[in-house]
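The chain below stands alone and is given in C-alpha cells; this is the form predicted on its own.
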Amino acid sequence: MRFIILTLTALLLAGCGKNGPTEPWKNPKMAVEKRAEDLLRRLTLEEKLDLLSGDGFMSSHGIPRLGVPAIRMADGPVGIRTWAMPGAPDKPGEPQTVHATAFPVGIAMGATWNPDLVAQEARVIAQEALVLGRNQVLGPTVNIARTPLWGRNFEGYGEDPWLTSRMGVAYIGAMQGEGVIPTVKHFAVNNQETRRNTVNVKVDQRALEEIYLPAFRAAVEEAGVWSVMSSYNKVNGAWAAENPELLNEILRKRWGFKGYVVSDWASTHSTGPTVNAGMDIEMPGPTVMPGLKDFMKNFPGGNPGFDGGYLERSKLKALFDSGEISKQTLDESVRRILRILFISGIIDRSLTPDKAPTKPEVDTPEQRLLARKAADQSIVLLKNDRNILPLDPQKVRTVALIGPNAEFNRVGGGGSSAVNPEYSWKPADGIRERAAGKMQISYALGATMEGEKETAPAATLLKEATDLAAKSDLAIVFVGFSAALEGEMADRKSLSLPAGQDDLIQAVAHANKNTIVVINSGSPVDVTKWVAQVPGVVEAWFPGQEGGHAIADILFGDVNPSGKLPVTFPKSMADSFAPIDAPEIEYKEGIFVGYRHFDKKNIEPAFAFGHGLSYTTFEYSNLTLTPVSPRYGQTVTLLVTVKNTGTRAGAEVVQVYLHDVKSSVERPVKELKGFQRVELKPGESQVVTMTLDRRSMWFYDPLVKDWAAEPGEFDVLVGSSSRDIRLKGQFALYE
C-alpha cells in the first residue's frame, strides 16, 4: 500500500494525471525553468550538440526522439520572406516561394513615430509566420543610421537611439505576444555593408553605450526579447559572433538577457571561441544541402573561411572531449534554447497540434488595410510651397506622371528583408483610381531606372517628359531607387539620385512651375540640385505593397501627412560620414551621429531630423514641468498643450529634446528623450503628457565605466522637429 501511495505521489509531482503528461517537461502548468531543466537532463550528448547548429538554411535541429520541434525561421522584419534558397529547400517538399503582406520598410515605420502602429505590424507578421509554418522572424533591425549611404539603412528605424528603442520594443512585445520569436539584430555596430564580413569597427565605449547599444538594451531589459542575432563585423578587434564582451558581459551579465544568440548567416569563424563567448545557434546548418558550403563561401561580401559549419556535431564533440568546451557551457546554451521553446509556446503547440493555426490567414483585407495605414503614416511631406498639395480637382485638370517610379511600386529594399506580396499597387494606378472622372492623367517615363532595360534613347525620353509637362496643369515626377540599387550587401556610392533623375527633375521643373517630386528611397538623397525649383517634395520611402494607394491618399489629401524624418537629410556628403572601404574603421565622431553631429558642427541640413509638414497647422503652448527641482531618481512630468489651428484634421508628433547646460563631459546640443503622436480635429486642443526619468538625464562616464547624471540645470526643448523648437523650459537636478 505504501508503495502505491508513493508511486501515485511521484506521478502527480511529475505532472501526470489520469490522462495527463507522463514527463514534467510536457506539463504546461509547470514553471518554464523546471520544464527546461527536466528536458535538458533527458537529452543525449549528441542531441545537445546538434541544437547548437542549424539543420538547413532556415531551420534549427529539433529532437525527433522526443518530438521536440525545430525552430523554423523566416526573414523579416517587414513581412515573411521566402525562406529557402532557390533549389535548396529546408526540407524536401517545402515551398520555394511564399506570398505575405509587405509592410513599409523599417525607416518608413520609423517615420511614423508611432510605436502602436509598429506593434500592429509586428502582430500581423507573427500571425502570418505561424500560418506559414514559421516560429521565428529575423527582425527587427535596430542598427543606427550612422551614414546616409549604408545600403541597409532602410531596414532600421533611423539615426536616433531613443526613437529606435521605442520602435524596437513595440515590435518585439507584439510579436512575442503571438508566440513567435523575434530576433533583434545585428549585434553590434553593423552600420555599413562595405566589407561587412571582415571589417573591424573601432568604437569608444561611450559611443557604444550611448548610440549603438541602447536599442538592444531596451529590447532585453524592457521587452525581454527572446533572441538576438550577432553581426558579421569585428567590434574592437573581436568578431561579433565570438565576442565575450558583447555576448556574455554586456548582453547577459549586465542586461540579464535570458534568450539565445543566433549567428548571422556564415558569420562564424571558429568553434571553441564562438561557443565559449556565448553563441548558441550557428546558422545556416552544415552541409546538409547541395552546394550550400560553396554558396556561403561566395556569399556577397563573403566569409572565405566559412567551411560549412563551425558548430556542427563532430567539431563540437572533439572540443567537448578535450575539455575546451565544458559541460556547463554546453548545457547553458542548450538550456537557453529550450527555455525559449517553452516560453514561446512552440513545444506546447507541437504537443497539441489541434491548437495550431489552420486557416490561411495571410494577406487578408484587414492586413492589407493595415499595410496601407502604415504607408499613409510613413510618408513625409518635405516641402509644400504655395500649398501646391493637396491636389484640387477644381484647379488641376491635367496631370503629367513622369519618372521611372511612377509605373513601378518600389515595395522594399534589396536583400534578406525583401517580401514577395500577392500584389503591389503602383503610384500611377493609385492616382488614376483616385482621379477617375475628375482629372486627365498622362504618363511619360522620362528616364530609365539605372540598371534597368532602356526603352529609348535618354534624349528622346527626356523630351517626351518635358513636352508632356509643358502642356499639363501639374507634373509629378517619381524618382528614387530600386531594390537593386539600395539593398543589403552593398552601400550606395553617393547621395545623388540614380543617373538621369536629377536632370529629369530640373527639366520638368523648367517646363512646368507646378512640379511635385515624389522620392522612393531607404535613406536620404541629395535634393540641392533641384529643390529650390519645385514647390512640392514628398518622401515616400519603400512603402510596401500598398504604396500606390498611400501616395495617392497623401497627394489628394484623403490622408493628412504626418510622417516625420527619422534621419537627417544632409546637403552634401561632406556634412556627414561615408562608408569606408578599409580593413578597419574608427568611429572618430564618437557620440556625435546624425542630428547630434549637425548641431555640434552648426551645419544647416537640407531637411532636419524630425521634420515633416502637414496640411494643417499646430500651435504649442503652456509647457509645465513638475517638479522643477527633482532629486536624482525622481521623474519629471512634462505637460504641453497642442492645438490644431488649421482647417483639416491632422496628426502632430510632439518631440521633446533635452540639453545638459553644464557637464563634466562634452554632451550633445540636444538629445531626443520623448515623443508622442497626437491626432486633432480643426480647433481641437489636447494636453500631451510625457515623463523624463533618470535615463533621460544620464550619460556614460568612461572614467567610472558606468552611467551618471550630474546635478545641474537641464533645458527642455519641445518642438515639431530638431530644428523647429516651439517651447523651452528648464529644471534643476539635485543629488
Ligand code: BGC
Contents of the next structure:
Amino acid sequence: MRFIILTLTALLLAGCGKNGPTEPWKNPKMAVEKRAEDLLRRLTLEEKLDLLSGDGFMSSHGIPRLGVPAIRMADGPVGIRTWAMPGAPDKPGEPQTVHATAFPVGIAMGATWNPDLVAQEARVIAQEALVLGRNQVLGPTVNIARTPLWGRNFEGYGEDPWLTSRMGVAYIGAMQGEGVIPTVKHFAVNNQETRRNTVNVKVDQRALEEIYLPAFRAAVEEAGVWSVMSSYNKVNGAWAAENPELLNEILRKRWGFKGYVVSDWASTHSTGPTVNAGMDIEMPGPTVMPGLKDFMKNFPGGNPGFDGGYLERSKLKALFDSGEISKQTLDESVRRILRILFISGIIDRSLTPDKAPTKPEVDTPEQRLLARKAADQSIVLLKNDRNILPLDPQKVRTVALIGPNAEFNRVGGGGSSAVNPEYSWKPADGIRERAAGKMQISYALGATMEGEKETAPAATLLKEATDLAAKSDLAIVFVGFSAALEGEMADRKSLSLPAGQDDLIQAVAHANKNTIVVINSGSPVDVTKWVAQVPGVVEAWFPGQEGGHAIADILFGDVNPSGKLPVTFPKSMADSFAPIDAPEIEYKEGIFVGYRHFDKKNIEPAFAFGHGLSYTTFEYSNLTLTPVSPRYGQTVTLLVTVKNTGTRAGAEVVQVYLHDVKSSVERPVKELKGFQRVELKPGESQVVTMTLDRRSMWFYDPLVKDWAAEPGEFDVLVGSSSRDIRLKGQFALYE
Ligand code: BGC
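Moving from the form predicted on its own to the form predicted in complex with beta-D-glucopyranose:
Below is the whole assembly, all chains and molecules, this chain first.
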C-alpha cells in the first residue's frame, strides 16, 4: 500500500499517469493547439509578460517554474554565428572560440538557382544549431536587392521576388524539418543600410505586393514559417516593429501567419503600439538594452534617440493594468510563442533530454563537402573569350596569382551574418594544391585591400605584379571586397572595386593578355573600366570556408560553372538606384526594380540578370504549352527540350519569363516565373517541365486592392538569361 501511494505521488508530481503525462501540455500525443492552451492557462501574469521580451542577447525567457525552455537564438543565415554561446564570449566584437560551417553567402546561394541545395545547406545549419544548443536561426534574409550598393545585398537572394521566394521556401522547409525555428527577415522593405535604423520608406502598395513582400508571403503560405523578424525602418510612416498594417493585417489576417514576430535587435520604439500591432518578442532583452543605446548613438546612421526595453515586464504590466494592452492581446502573443515551442519540438526535446543530439556534429567531412558544392554551384562565369578557361596545364605552365584576395579567402560579408569557421581555404592554396607538379604558381599582392595594412608602397606592389604577369603564361587577378568594406551598417559607396584594384587589373592586363579576373563581392561591381581588356571574368561572391577549393574547381574545369546572376550588373550607377541619405525615401520606381527597370528603360546592362556561362553549350528546342488557352484556375504546362551540345558535362538553368501582352496597368517587359537547373552529359538532352498557374499571370491591381489576372495573351520567353531568350511561345488566358 505504502509503495502504491508513493508511486502514485511520484507519478502525480511528475505529471504522469499510466498512459503518459496527465498534464496535457506535456503529452506529445495531444494536438499542439490543446497543449499550448493548457500551458497558457497555467502561466502567471508575470510569466506571460516575460515571454514578450528577450533574456540577454540571443535568448528568450523560458518559464523556469515549469521547466519550459527558453528559445535560444543564433544568427544565420549562412551558417551559425557563434557569439553569445556557451563557451563563446557573450558580447559582439569579442574573439570567438566556437566554430560552425561557413556556407557561401545568400546571394551566392541565389546564384545556384538550386533550391534543393539551399535546403541541404539549411538542414546542416539547423543540425549545427542544435549541436550548439540553439533552436532558432535568424535567417533567411529575403529582402530584395533594390540598389547594388546595399551593404547587405550579400545576405539575400538577389533582385527577383520569384527566385528569392523559391530559395526562402526551400531554406525554411528544410530547417523546420530539423525542428529548428527559422526567422524570415527583415519584414519589410529593408533595402539599404544608410539610416536603416530611422528611415521611413514610402512604397506604393503594388510595389510592396509584387516586389518586396512575395518572398515573405511564400514563407508564410507555402513554408508555414514559424518566425518572422520585423525590420528597423519605418514603412509608410509606421515603424516596422509596430506596424499594424504589416503585422496584423497582411502577415496574420491576409496570409494566415501562425508563428511569432521578433523585433530586429533594438528596433522597438514603444510598448502599447508595439504589442497591439502584433509584435511578439522584443529582442534583445531589457538588461542588455542600455549597452545598445550607446551603440545606437555612436554609429553613423544609428538612432541617437533610441531607448529600448519597451516590452520589459513592468512596462507591460502598467499598460496591462490600465487596459491599453488587453488580456486577449497578451494571450494571443503568448499563445503564438507557445505554439511554436510545441510545434518545433523544443518542449518535447527538453522533456526528454536524452533524445537531444549529444555528439558534436560541426565541421564534419560531409558538411565541408556541402560547403564546397554550394560554392562550386554559386560561382558565375561572366566572360570567357578565346576559351581562356578552364586552365589547360598542357598550354599554361606558369601562372601569376595577383591581388589582395588571392592569399585571403573572403568568407562572408560583414556584420551579424559573419560565421567563424574552423578553417578557411584561400584561393591561392586551392590553386597550388590543384596545380601541383603541373604548373608553376607564383604570387604578388599587387594592391593592398582598401582599409588593410599597407606592406609596401602602392607603386612598388603594382610593379611587382606587372613584372610577374609579364613573365607568366597567364595571370589571375583576385579582386573585390572585404567584410569590412561590404557588410551590415554601411552601404557601399560606389559600384567601383575598392581603391587601386581597377588600376591593378588594367596594368596586369596590359602586361599579359591572358588575364583572368576573379571577383569577391556580395553585389554587382563596375566592370566597365577593364572588362574589354581581359578574356576571362569570374564572380566568386563571398564563397564561405571552401572558397579556395571551389574557385580552383571552376578555374581548372573540375566543376563546370553553372551559376547565374541573381542580380543585374549595371554599367553605371546612373542606370540604377543608389541608397538615399534622407529621413524619408520614396521608391518612385514602383515595381520596376532590377531587370524590370533595365527592360523598361531599355538599358544595356554590363551583365544581365540570369547570365552565366558554361564550358559547354546548350541548345533549346520544342517549346510546347498546354493548354494554349487556359481558363482561370487552370495551369499551363510548359515543356522544353534542352540539349548539351558541347563536349563536357554541365548544368544549365532554364529560365521562364512571362510578358502580359496587353494589360490595364503597365507591366514589366518580362518577369521570371519559373526556372529549373538541369545536369546534362555531353550529347544528352532532357525535357524540362514547368507549370505556370494563375499566380504566374496576375498583378496587384491598386484600384481594386487585389490581385488580378486579366484575360488575353501572354508571351512565354524561355532562355539562358533574361537577355538571352532562346524560344518564345504564347498562350491566351480566358475568363
Ligand atoms: C540584424 C539582424 C540580426 C540581429 C541579431 C541586427 O542588427 O539586422 O539581421 O539577426 O542584428 O544579430
